[in-house]
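Read the single chain below, which is given as structure tokens and is the form predicted on its own.
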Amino acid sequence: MTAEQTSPVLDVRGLVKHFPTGKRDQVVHAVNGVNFSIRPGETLGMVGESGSGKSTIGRTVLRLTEPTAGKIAFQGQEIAEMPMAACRPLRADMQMVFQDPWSALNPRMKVRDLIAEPLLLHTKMTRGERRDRTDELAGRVHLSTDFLTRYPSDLSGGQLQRVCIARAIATNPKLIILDEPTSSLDISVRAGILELLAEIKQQTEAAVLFISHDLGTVRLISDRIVVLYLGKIVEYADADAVFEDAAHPYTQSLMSAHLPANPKAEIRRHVLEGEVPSPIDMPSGCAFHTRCPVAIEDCRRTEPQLEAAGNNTHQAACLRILDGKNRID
């Protein structure tokens, strides 16, 4: 059975997250009505500029941050308004790998105990079973068992991220969220982590949300891609369609910054003018109209909705698609 024929592991509808600023009736509009789903064995890439809401979405769907509004269905169970005590049993099936492995791990615990911690919290394994499982997990992330007796300070950044990944897959979760897992690593180390993630994807049927600003990495690992701008989805499509036939002007600009694998390929950069609007004072109409080179008056008044852009699996939120004037090149 293919991913398209199975029910989503994660289904998010109308997700909103606002943060108070400390001033009366003033909030940061971090996430603004986001919809997406991820099926078993599928990797959904999430891209956008800093401040677009990527990490907030990742934390909110796991209830590490409380949503302001919207529905979050995990394996068919609505969890957005579920009491926190009721969410705890689900933690074994919902795991996250953070951007900074140094701050994600307790520096006073040995690596063996760090990897075994989820097993201690979420399973009824005996001490011996946990030890065997920890050895197995170390092998799966290509860490010698010699590392298990060391402390985090004795490991490199890449080795620490492997520890974080081992912890995340320890309980065979149904959903894994990877929040910029390679951004703090050197390029050579990053390649090894990506190979590891590809192996894990083949070995498990976990649904994966891969959050990153690194377009090349996103294309390598993702089946589908969500493009965010000011907390809203502006494009949603298969990975190849986003890179080869982007429909939204913002996506076109974003993808033009991606260096192709072929060094002889023509590079056409689309540099946007102006600053990203404040998420405290959101612009009317299309949030991108203040920087969009093809915006018209309707773009300033009407908020576009995601609609088909070529086929039903490729959607974009741009009024100019109807008149064919959405291209900025």
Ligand SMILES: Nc1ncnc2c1ncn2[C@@H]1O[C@H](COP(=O)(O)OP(=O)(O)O)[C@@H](O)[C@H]1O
Contents of the next structure:
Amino acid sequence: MTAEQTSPVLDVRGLVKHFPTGKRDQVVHAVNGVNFSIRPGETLGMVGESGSGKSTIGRTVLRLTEPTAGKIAFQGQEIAEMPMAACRPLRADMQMVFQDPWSALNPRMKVRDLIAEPLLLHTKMTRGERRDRTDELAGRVHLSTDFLTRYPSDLSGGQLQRVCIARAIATNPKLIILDEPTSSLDISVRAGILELLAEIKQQTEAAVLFISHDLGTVRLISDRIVVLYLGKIVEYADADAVFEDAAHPYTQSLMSAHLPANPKAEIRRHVLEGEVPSPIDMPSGCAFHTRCPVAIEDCRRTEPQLEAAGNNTHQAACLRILDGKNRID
Amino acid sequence: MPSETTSMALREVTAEPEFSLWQRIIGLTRRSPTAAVGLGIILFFGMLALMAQYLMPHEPELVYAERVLHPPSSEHLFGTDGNGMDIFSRVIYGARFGFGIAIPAVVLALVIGIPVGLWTGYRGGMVDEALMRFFDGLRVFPSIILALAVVAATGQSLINVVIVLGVLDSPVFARVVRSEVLALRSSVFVESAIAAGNPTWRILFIHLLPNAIQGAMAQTAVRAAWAVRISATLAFLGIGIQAPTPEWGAMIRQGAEFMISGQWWVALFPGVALILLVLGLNMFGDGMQEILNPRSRAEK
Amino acid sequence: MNLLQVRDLETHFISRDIDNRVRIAHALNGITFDVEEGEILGIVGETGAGKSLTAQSVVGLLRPPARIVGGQVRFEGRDLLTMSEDDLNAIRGNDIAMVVQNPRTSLDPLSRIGDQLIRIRRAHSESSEAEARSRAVEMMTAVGIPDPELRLSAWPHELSGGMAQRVLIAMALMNEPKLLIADEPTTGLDVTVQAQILELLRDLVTRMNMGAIIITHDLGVVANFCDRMAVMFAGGIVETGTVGDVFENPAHPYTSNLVDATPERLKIGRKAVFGGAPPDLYNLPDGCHHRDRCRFAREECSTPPPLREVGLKHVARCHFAGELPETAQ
Ligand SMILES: Nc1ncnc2c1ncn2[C@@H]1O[C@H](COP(=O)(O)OP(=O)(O)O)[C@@H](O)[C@H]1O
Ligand SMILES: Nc1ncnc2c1ncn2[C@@H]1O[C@H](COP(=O)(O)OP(=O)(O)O)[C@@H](O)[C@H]1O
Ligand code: SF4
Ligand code: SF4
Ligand SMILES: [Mg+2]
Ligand SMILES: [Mg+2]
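The form predicted together with the ligand is what I need now, so please give it after the form predicted on its own.
What follows is the whole complex; the chain from before opens it.
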């Protein structure tokens, strides 16, 4: 079964999310018309600077926050406008791991109960069956069963993140969203968690959305990558293509800012001028035109759409792909 | 995000070891001697209440007709009252009323106040607004007058006193729980609980409650002191519990009549007992609040 | 002569427990390193390794219960540890400048950027207000702040994280320091901003022929921006050498784990043996402090390992440095 032949687990079309600001007729344009889909067994990496809307997309897709507009099809079922209560049974099939494991677990619950909670909520397992399954899950995330009777405050960051992962895979979900799962962990435990995620990825047929601003990590884990800038997807391609053959000027500069842990890597750095504009006053046309080194007059007016750049699995939203002047070096 | 590494290091340094009950009590006397003294007083009265039948030299309502208003003596340590009953025994027995009213009243206040605080804090909106305004309104009235009116209207029984005190005191708990929930409801673990598929009732009672209850618990001793005081005041005013029930407030009311004629002991001893217990509860309560209140803790 | 020479620096946290017994946390245990003019030394290590403490000890910014109990810190040949407080103050903020993590908390929220820059200049030299102001504009330009004249009157809260960090660097440069110490200068900033700041730092070091120390937990930062590196573990430096040498031939098992755990080198499925609790600083193990986490540990390791030279100016504190099997599991 190849990924291309199966229908997507998650299909997001035209997703928009605006947050109110204190003032009337002013909103934060957190997500502005985003389309992507993830097939079973596929890991989609999502990169972008902080504030580019990554977490908001993850939370909106899981209906933890209400979308402003757009369609979210989960296993073919439209869930964007479903009442919250009706979403609850679906949550057995879509789970999330959060960035900061210290705050993502109820401090008053024992680790065993935390891992078993999704089972309690979504299955008819007996107490004994839940026990067995919890032990098994602890094994799968390489967490000693000694920790099951402890409280979260007794565990280290890496161990807590293992608990969160065990919790997320407990019901064999079809979609797992990982929002910066290694970003707040110390360097000494990051590798272990990445290995675990890679292992789990191999074991399941779940669709995975892997959100991170750490480019090295994303490349390691993802099959395909979307690059966000100000709540819009600017590039959507295979992981290696994004790193080696970025088409969008923003992606090119982002990749050149990446610092691989290799002193021999040859990097031509294209340091961007200025800062990311405020998502309250979005630039017109191409949102990147205020910083783009190859912008032309038309970029202020025309909003580029995702179009094939190179082969048909590689898409980018830049007006200058047409005339081939999209390279910033 | 910018201070990830700092907060990580902090977490490691501030991890607190588990303490046994005994170590906690020793710790309490160190951290707050006031609370320890208060706890001692409460335990003393608690023992009186529990062991009253062994400690009382006389039956509390036995009338010694020939010994009316006798001053303190070796036979009647605190003297006798206007009915010829032994005040020492009655003061001991009265501890049962103190706890017997305060504990169920506080429990009732918790049972009403906590769910209200959880719900309004989590949901917010109109209901929350309306309820909080209503609670504010309640606070404008002196509670004693409200209690007086309601007990007078609903009938004078011990049960009614307990219910009225419990209901009147529930907003205090609703408020503390609500403010905790307001701070917690957008926390990541609550979002994580929603993402896992928890229904609202589980979010409220399994996830929020255990994390939001500390403030309310810290208030219980102080609110118990309030209940003891108000119930005694009601009895003193002749509402609720009536003489010759050996309740301190009722005893003080009876003794007040004899103050002028010089039989000071009738009112003095139940009065001292009442003040002591209220003081003990307050001292303990204040100490607990200081220890449990995260802010004062952080400053340590 | 080296610009900065640190020899056997030892810093302890000395406190008393409940029963009034003295407790000593051996937070730094014999730190030795040099910084030369025109070079950047990277200090890496996991959280709690003692990186910040090293910087604070060097510049004399320790607060009780931390205390330097041994060693030497020589700056241009003068021992900072035995110097009078007045002499030290004259050097600190003048010849030695420090940039710390979390720029927002390091700026005085109640004075304008310009005033803070001018104040620091005039505290250490007898320059006039106007002179100091023009120097401030010059430094703001040097760190890439647009409209420097205008920004002088900005308040700290009006700055983005990246801008605030630039201002801090400008502040550190006001008195033409000979040594710049930057403690996690880009942690928490986005990669594009990080690249901007580090490029800037590197440029300044070369141009002004300063010496610099960059403290980080990101090996990418070290690989791309430092000349030499020192790897810290449990309050000790376990390896020093040029960045190229250390990445290519890590001589200490800890370093080799650290390098292998980066996304670039991580081989999924190889099961990196890394991580685990650091040793208890109150109760350090005899012999090598890395023993409990070391996969090569054997009998000899219960005696303190010597500093072994494995190459030109490439040393590691391990009995078997340079003789470790390539891929022992
Ligand atoms: N609850 C909220 N209310 C208002 N603005 C928000 C809220 N959550 C996120 N935002 C804004 O939406 C934008 C996208 O945020 P986020 O999705 O968290 O970005 P990322 O995860 O990529 O860092 C940011 O500008 C952020 O300030
Ligand atoms: N007051 C203290 N008492 C005892 N140990 C402390 C104290 N403050 C910090 N430490 C310890 O000192 C060590 C060094 O910390 P630090 O230099 O901040 O590490 P890094 O910057 O490498 O993350 C840490 O292990 C920390 O736990
Ligand atoms: S559309 Fe124009 S501004 Fe946008 S990235 Fe392409 S060239 Fe730059
Ligand atoms: S001395 Fe022994 S324990 Fe220490 S790093 Fe070397 S091999 Fe490992
Ligand atoms: Mg985010
Ligand atoms: Mg530090």
